[in-house]
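We begin with a single chain expressed as structure tokens, specifically the form predicted on its own.
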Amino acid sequence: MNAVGALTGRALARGLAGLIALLGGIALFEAIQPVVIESFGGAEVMAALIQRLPPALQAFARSRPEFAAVNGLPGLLSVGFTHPLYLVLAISAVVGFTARTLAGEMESGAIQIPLSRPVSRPAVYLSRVLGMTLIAGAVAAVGPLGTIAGLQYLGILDHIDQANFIALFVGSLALLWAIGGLALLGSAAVSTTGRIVGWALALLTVMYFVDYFAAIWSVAKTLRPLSLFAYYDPTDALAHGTVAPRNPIVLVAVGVAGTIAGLVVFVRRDLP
């Protein structure tokens, strides 16, 4: 386990500056959400503005007038956790790490350095799993912390039950774990960083739009269970402090399946 910890620390250290920048960007983005809402006059005014948007744009923003009326400020804040910018930053942190430290090191040949010592392939792979998990946890945490900072700045933190942020963290972590598990599988199978990043972003973009179209197109509803985003509901978490048990179970199962399959592929494959 000492070797796994050392390998994890080195892998995280090599991309630490970029990771800090991404985490800072996520925290800042979520911190300004309550400030923007208050600058428009609060949840009631925002609900009136949303009502004027075309139905397609309401679906894309994951918000509707009745949605804002029922869930109030927490519901509007939860939109910041389904916003494309948040998802791109969060996914980039997780996928970027797995692609760089697994596929990237196989591409450059750097993976041979730890393997030339008495370190097994499973230990090297486990260090990447541990690093991915730590990054997913950090990303899942900084978003809610950014929102808390923005609410504290406005002096309205007591408008939301702070225990709800724990539910939001759990739901976000489950989604990022699933994405990380699939990214590990892809990174173990392909020895090109760019290809893994491209494939991952393409697949997740398709999943995102399947989930989006399911809200406005009946045909897409049959495909919605195939999207990871169908099991991610920050609104229930932030507005009601609940996470449907099925959602994290499915997401964790996907992540575990991807991680185990990636281990099998990495152990058995020929390294360049």
Second form
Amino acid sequence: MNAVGALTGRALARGLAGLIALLGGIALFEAIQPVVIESFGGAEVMAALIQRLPPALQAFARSRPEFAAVNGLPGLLSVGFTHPLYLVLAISAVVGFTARTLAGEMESGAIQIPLSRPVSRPAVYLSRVLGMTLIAGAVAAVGPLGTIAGLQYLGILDHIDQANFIALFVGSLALLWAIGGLALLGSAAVSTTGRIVGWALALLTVMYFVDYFAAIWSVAKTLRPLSLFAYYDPTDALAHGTVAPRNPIVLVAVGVAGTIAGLVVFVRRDLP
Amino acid sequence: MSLADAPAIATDDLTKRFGSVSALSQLTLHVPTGAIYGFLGPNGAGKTTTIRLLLGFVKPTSGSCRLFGHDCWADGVAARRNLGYLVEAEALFPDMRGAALLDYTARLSGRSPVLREKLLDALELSGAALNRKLRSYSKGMKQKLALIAAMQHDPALLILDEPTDGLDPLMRRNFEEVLRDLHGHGRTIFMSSHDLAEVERVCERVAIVRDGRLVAESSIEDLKRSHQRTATVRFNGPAPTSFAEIPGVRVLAREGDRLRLAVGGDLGPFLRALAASGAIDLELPPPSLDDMFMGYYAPASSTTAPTTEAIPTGTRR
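Would you mind giving the form predicted in complex with its partner chain, to go alongside the form predicted on its own above?
In what comes next, the whole complex appears, and the chain from above leads the way.
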């Protein structure tokens, strides 16, 4: 366990400045959402504006016509957690870590430092799983914390039940863990950072647009269960403090499957 | 054979293929505990593949390799428990400070860095340098740090791939002293190097690989003795033709009053023929590892290509 601790610490230390910048960016992005909503004249005015948008644009922001009116300020704030910029920042943190510390270290040869010592491949892999989980947790936490900071700044923190942020954290963590699990599998299978980042972004973009088209095109609805984003509902979490049990179960199962498959691949493969 | 009696390194019919490419073919090699052993071959001969198999980085296609009796693939953690391996200098983390890297590698080794101070002195790596991040290090400084990281925990077996790459001549000499000292304390050293003079100075035995196969394995002295040497003889008049008939002698070139000859095995017949031939000058330089090595790799027309007899029997693959 001593080696796993050292390996996890080293993996997290690499690219720490970049990770802190990403976390700061996510927190800032979410902190300004309440300010933006207030600048439009509050949640009611914003909801009315959104309802005038064409359905395709509403779907792009995952803001279905009825939801802003029904869910008010929490519903509008939840848009900040399905916004492409938030997703890109959050996913970059998780995919970047897995790519850098597994495929990237195979590419540079740095993986030889632990593996030329009495350290097993499962121990190295476990350290990456731990690191990925910690980063997913940090990313899932800083978004709600940013929103809380923005609401606090405006003096309207009491407009949302703060327990709902815990539900949002759980839903976000499950999504990021699923993505991290798949990224670990890819990172264990390939030997270059660029390739795993490319594959992960391509897969997630396809999933994002599957989810998007399912919202505006009935034919695509049958494909929606194939997208990880179908199991991510920050509106429900922020507005009602609930997470449909099916969602984290599916996401965690995908993450576990990816993580285990990645372990099998990493333990059996030849290192470059 | 118990684990305690097992050789430091043992490979048996070790074979590795990457797809249709055969990188290593049926390598059988036993390095006894306490030996200081050179592993030679040009790029692509299979040296690095062998070392990667020993480290458990790649899985053998067939055959086996063991360190101190532990299988390198199936029981890798135990096999590497008493190992020091020189990681490529460019693979070191550029964002780490030198001291932090040494602490990190010692922690992963699970042993105290008992030799660190001695090695820092020998390789002249200062405390100020250790406080700098590796991205500011020169190639030579990174190599010194990688060497110290490999040896600081005083492992029983050192596997060093091109250990002096990037070191200046003075540091190379210091490093050789370190190796001799470790060898004197019973450590086993297995090193590959392109610097044949260095191998000749440091190692007791060598193995030579070519095209993924072992072509020679012996003590350096035995190899040199068995290897053909190039003699240049000058005569008082046209060079005679009779030398081609002497056992162990092959005529390489005839230039007026000079003959260039490849001479192997027992020198007696050659020297007797020489005495009777009216030769007025003879150049017969002492064999070097470099000559011998080049003999295995030079084209067939080369002056020092070894004959089959020159290669120790029982070690050819």
